[in-house]
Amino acid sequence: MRIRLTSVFVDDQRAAHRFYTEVLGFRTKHEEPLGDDLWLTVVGADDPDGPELLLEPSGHPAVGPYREALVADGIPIAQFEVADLAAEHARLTELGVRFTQPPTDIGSAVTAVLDDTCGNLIQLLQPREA
């Protein structure tokens, strides 16, 4: 068993698509009309056949309170691995990304948390080599 698709709820799919591709560096995998919305997924630039992240519309009434509670408590909704967190933090900060947690050594990894501008906190993680 493996993860093929997961999702994050986003307020505006077009804005989320710009952020996830132009800022974070993901690539578009699927962009297909689906009713009033899109089936819009992105994948890692170096893993085009890897797990897809669905940028899912946040229209369901349960989504708002759920995301607000997570953000209020500083809990990320997703985690993305990076090879060099210090470099990625510097690159994203230069692009205007707001971090709610700077790079922090947690022993087995270094983590940082950013605001994806779409209603979510996202954790970046650089694992320590064993």
Contents of the next structure:
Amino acid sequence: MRIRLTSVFVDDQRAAHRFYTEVLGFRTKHEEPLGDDLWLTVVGADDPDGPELLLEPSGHPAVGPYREALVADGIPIAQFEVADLAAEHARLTELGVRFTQPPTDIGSAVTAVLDDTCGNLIQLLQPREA
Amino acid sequence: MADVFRALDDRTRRIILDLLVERDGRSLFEICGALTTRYGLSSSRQAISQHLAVLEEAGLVRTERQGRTKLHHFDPGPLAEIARRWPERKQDP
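Starting from the form predicted on its own, produce the coordinates for the form predicted together with its partner chain.
Full assembly next; the chain just shown is listed first.
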């Protein structure tokens, strides 16, 4: 068993698609109409056959309170690995991305938390080299 | 002032203040993470939230929203009151 697809709820699929591709740097994998919405997934630029991230509409009434409570406490909903967190933090800050936690050494890794502008906090992680 | 002493009479709460003095403006998530990874304190998120509430009630911690995230700041105000009430004696030169 392995992870093929996971999802984040986003307020606006188009805006989310722009942020996840143009700002974070993911590539579009699937973009197909599905009712009023899209089946919209992205993958890592250097891992096109890797796990997909589904940008899922946040319309369900339970999503609002659930995400609001997590964001208030600073809790990220997903974690992405980066090769150089300091460089990513500098690059994304330059692009206007807001971090709720700057790069922080947690021993086994360095992590930071950013606001994806779509209603979620995302943790970036650079594993410490063994 | 009684609240201040009660708030300080706990190691976890003192460490939380240390973290905020080191760098102000941290989320609950970040405080929990630092307590676990740096101090080996694996209290539940709910317990840390309660510790923060005690500190906030005592006036030692203030919270403010950055976007939709609640960040915690250290407020040394109540500690200054202690020093005013029991000031350090000036030594004669």
